[in-house]
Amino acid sequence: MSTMPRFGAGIWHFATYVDRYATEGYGDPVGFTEQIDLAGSVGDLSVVDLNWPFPGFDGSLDDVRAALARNGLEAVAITPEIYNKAFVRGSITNPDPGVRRHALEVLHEATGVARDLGCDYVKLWFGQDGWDYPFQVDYSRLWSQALDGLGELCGAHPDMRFVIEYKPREPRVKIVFPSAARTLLGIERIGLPNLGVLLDFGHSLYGQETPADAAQLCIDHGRLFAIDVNDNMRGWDDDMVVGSVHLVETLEFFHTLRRNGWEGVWQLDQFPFREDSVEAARAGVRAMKAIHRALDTLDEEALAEAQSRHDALAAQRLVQRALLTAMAGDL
């Protein structure tokens, strides 16, 4: 048996959602710092990922780190709100040049927090940086806009990793970086070594992409920095457990993360909208921990002549054997 990945979670699964419907949200406010503990009472979970500024708090870096410490957990990201009511019309392609330089402000202090905690990476999402309407914008200068932020801000800090978390849309109807290709293009134009993609297993679906081939197009490029994992109906990032949809695409995806050495954390990002937040993390880390055992019983040898073969049902019957034998024992 192969030693068991970290796994860690965004700390927003432990908070409280709404939306556009239940605007008054789905249960009781929950402090920044009992979301952190929270996490901590899943009880295999090792990293949270941070948002910044910490949501709703108004304490100090070292009550956060004390709350860290006494759950056992280390911080490893954070994720700035460039996607917010500032930044409505976006952070660092906002039309208004004083709010681009805000945007790279926050980002800047985000990454210093980041430092101060001892981060592997920050996360940015683009979630407003986009279009909705044909003629809005001017492609190529929203492009310029985009990859010149970009490299103001990882040029500016060497000694700290950045990873773009692409996805298709929402809230922007078209967002900047939308793909694992498109957002690899923008990485090499800009050409820094701290530079790299967070992968969203969801997204990717939304996307319409095949996780794992996304995966593997960002190994090839040596930028998969980071995952975060999830699933969804392939229409909406739906956020839901990981492994309760597309359970034998995420053996799949987690496959060629192994198959390639790589050995990063394996991360929810699971929105528990009417589900309890602890019992949710708890199910996702199970279904993660089968997805390790499948992986170390899988007959590689057989799978590869499979696939040399292109022999679909030969695969599948090897992929079934090997997961449904490693799931039967949490049932």
The other form holds:
There are 4 protein chains.
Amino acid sequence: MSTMPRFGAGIWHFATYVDRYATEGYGDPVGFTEQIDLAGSVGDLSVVDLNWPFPGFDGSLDDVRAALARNGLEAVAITPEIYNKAFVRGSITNPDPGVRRHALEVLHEATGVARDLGCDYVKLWFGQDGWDYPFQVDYSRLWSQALDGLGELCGAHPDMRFVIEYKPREPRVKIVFPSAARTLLGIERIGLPNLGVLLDFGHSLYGQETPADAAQLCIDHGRLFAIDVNDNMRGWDDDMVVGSVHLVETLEFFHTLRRNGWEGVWQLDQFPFREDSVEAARAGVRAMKAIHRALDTLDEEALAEAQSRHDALAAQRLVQRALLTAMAGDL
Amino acid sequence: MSTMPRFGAGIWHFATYVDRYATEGYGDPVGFTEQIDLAGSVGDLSVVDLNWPFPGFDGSLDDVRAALARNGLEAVAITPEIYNKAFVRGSITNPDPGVRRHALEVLHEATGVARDLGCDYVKLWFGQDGWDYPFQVDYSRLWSQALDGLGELCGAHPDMRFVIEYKPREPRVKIVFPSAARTLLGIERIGLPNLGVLLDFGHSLYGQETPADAAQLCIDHGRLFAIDVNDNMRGWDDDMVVGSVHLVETLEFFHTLRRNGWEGVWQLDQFPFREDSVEAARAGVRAMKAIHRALDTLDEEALAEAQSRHDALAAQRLVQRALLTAMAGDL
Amino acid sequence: MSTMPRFGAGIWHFATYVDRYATEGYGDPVGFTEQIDLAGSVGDLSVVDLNWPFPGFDGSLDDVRAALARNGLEAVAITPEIYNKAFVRGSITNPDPGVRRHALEVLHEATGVARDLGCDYVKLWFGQDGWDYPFQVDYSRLWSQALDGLGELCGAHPDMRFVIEYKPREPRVKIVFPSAARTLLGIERIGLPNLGVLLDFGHSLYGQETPADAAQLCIDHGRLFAIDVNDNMRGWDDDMVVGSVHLVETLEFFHTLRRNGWEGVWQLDQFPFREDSVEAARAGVRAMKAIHRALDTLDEEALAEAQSRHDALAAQRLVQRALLTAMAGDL
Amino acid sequence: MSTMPRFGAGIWHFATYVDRYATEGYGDPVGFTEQIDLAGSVGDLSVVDLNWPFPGFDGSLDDVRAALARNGLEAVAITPEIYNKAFVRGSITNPDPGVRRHALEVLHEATGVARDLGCDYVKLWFGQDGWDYPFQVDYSRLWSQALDGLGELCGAHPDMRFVIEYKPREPRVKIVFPSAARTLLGIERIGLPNLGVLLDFGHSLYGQETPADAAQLCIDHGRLFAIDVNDNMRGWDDDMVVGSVHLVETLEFFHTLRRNGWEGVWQLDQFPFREDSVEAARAGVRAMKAIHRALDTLDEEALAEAQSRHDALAAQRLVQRALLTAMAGDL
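Could I see the form predicted in complex with a further copy of the same chain next, after the form predicted alone?
Up next: the whole complex, starting with the chain shown before.
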């Protein structure tokens, strides 16, 4: 059996949430270091991705290091909060040049924190950069601003890697980096080696991509720096537990990673609004472990042969055999 | 020219919002009576629909009455907050019988407030009643609980009208009353005269109904008690300004109301996350007024003739003529 | 282990197809009795649903009986072709009263054939009854025409059962019976005991229902007369092989049938455009058999307990255990 | 008032259609030169895009030239039928190398016909190149085959322009060129100057792009060679009449073309399944003319100022004023 990958999670997995209706929250607030302790209690996580500024936290970076250390965790990434109150009309594409500068300051500072924590990358999620209404923006200018801002940021920190986590929509009705191909097109234009893609399986799925195909495209361009996984109903970013709905396509996604020798972290981006967060993480990891075992038993030669004929029925049979046999053992 | 209808708005139109990302809000908080003052400043609104418990408000009912009075507004409805923290796993279908009882208490109390304020109806929106995952609930039991709870509530207050505002999803992945037909089926089963439908145009649109057809169905069952309008991109409840995207279908919706002699309030349910709320309300009212004028000029006889032949091209031409002529005058 | 259900298929599963692009077809034409022979060669099918008039067939009913007999098949249903050339603008809701009469004649005649063949039901699929454009039809009249036509048909044949196969769209942009709830609402209004629902899993899935919930609703109304299964990507009626994408929800659908003691045929409605039709049917039956075995092993008591708490994580774990264990054995 | 653009249509607009249900057709067949005559009778069309091999036509190229000439039409493009019976499992990405070669032969020959007719471009629509099921194909290989085939074709004909008409799906569940960005990524990789994009407004709309943004992106890459317009309900390629549903976004699309000085043909790709094809074309042209007039009156300076602030409400008001005033005049 091949070696298990490293598992990770966005630290927000262990927070509680608000939305526009449940403004008082889906549960009592969980402090930032308490979130880290919950991540540690999952038992299979090696790394976490941390929001920054650390939400509701007024301690020092050493406090964070200590919390990580006592839980055997490392910070794989920093996710700068360029989508909260100051940036609801955009960060590096905000119509106000003062806000654009502020966004870059936050991003530079976040990069410093990522460096201090030894992170692998800074994650850029432009959830508020985009538009809502027809005729609201000049698309050419908005796109240029996005590329210019990214060029400035990534050019200033050649020692750090940056990833764009693309997403079709939410909270903006339309987000400036909505798909793998659009993001790659932007990255190629910027032309810097330290900017890549974080592919969120769920974003790809509800964005009507085939996630495995999107992953392959990013890999073929040498830009798949990181991934997140979760599940949804194909219409929205539901951030459900991995494998709870689209098991076959989740397997296909990880199969593509393995086929290409991709060796990054298998990372959770679930939002367990109404579930116990530790149990939800364990369920996600359990699904990923089963998928990993399934990939060990999948008859790759026979699959390649079926694919060479585009034989969907033969391919499905091989896949179901591997998947179902492997998963059953752990349940 | 026919008399203009009364215009209204949900009071939350004039609040600011949070969501799961912008947890610090899309703007500074706006107090409850300040929201009423903003509604008053729109200039064309006659009524408002009020959340209850009044959000963040510790004054008296008389304070609310005074705020309404000084703005020339009446409370058309109370919307009980059966979707906030205590009820994120359901209100009258919560798995915990204690929470179900609590939900009914809130609903009874809200009905009292509605009575005190002389409201036309109590609005029931079951955004947290439903499910997220396959196999999570027993559908038959959940449906029965919903109907039982409604029967108990409406049966206890024969002097008050209640409306169910159906919605396909959000915040739940699936909501127990997702469509006009499903809601009518439940209402017929309950069999009480004081329970009807609030049809939100946007919910109908992104729920893949034809809103005009859904309105007709509710009218034919004698259950269209109220309506809300807004717009979206057909994939989510974007709550955009009326007419900003789907002008033709919005016109068709109001045309159906007029054709049937329906005479309720034309009410806004917009969420101007990043816009000035008063200007957004004015834009919505302006669109509704233009639509009202268009209906005055629409050649109903010719339209009926075209419809008797299912002649889409002839019908469209008549409609565009009326719509575009009428709107241009006000712009 | 419980007794296997009877398996069936729409006979069109074994035809070849055209669409608006591949007007010359996805393969060479397959004669009607040849389709029956292919159905017979699958090896697990007991019944078939037959289009009528039998497509491209000029033999006698006895020829059809003979073809069925030599393959050990029975005709479970007749599907009248009220969606082909004569009816592309509607059958019982056609704007032309002559076409409406013609549609009823075809339906009466089809009922006679169904009676002669000893069918269980006549299947009514109103794919061309609906609308495409805003303002094209008078919704109230169209709905009345549909109910009137159905009342006339079903009232004239109290000895035969009829089912409406609802579908959100295709080929019409909007179909008059788009959902389970809308269909039940119409059936209740007609008020005849011999009119029920055929629930097509795929239609329900891409119609944004939860198929298991829709099945439960139909059962609770005593109207679930028949079912069809297939799979899709939730955006269109792809009619893919059962279980190829949404295995968990397919299992949940059949679980609901079993929990209610529903004992009809488990029937395929797949369109293998580019696949071998016999192999595609075998793959679908193999998936259904595995699901049936999974239901034998599912811990119903524990599931009911998890559902009583709306505990999605516990329910999922039970389900995955049963599903994956059972399927692995057959692959 | 600025000069009107040239209007065009796909010649299939004037054919009749079949689909998988109405296998006998939505009307009686219309011969190929009769289609040209119908196009001529619209009165405002200057050019047509011709399927090739000419469907059901056994005359000579001179016969086609004569039919075009007598109707005052030119052939703007040839659309090779690489999606019919021989190619239902793919053209240049078919698993069978013999079929891939055949596809290229057809494409080379079609290019010759386009040259003979003086066309502006050859239109490549890869509707059958893609996949249906998870695990069916090796995405990297399929993508390479597509790019290799295109490189061979376009490299062999440096005097002719080629366009890829991207589309998310149909008839394939997933098509190899599904979006503007993905198509541009492929074109950039191929690196030939004579390969561009045909942007179909409807494909972009139901593919969840913002069509105006997609057009801008193609223009910024120097690759917007041609456009098609129609309308739909955002869930499928309904190919409805231009402006019948999404008037504002159609205006925005053409506004982007004008703002960039783009001067190609404004071309219809409507499928009037149940409508008179000539009347449907006239309705589409009427909508485009009204949009053209609206663009003449739109206050570009004020719009640019509103867009510089991302002011959706101000922008909408300007746009509605121009659109509605202009359209009303012609109705």
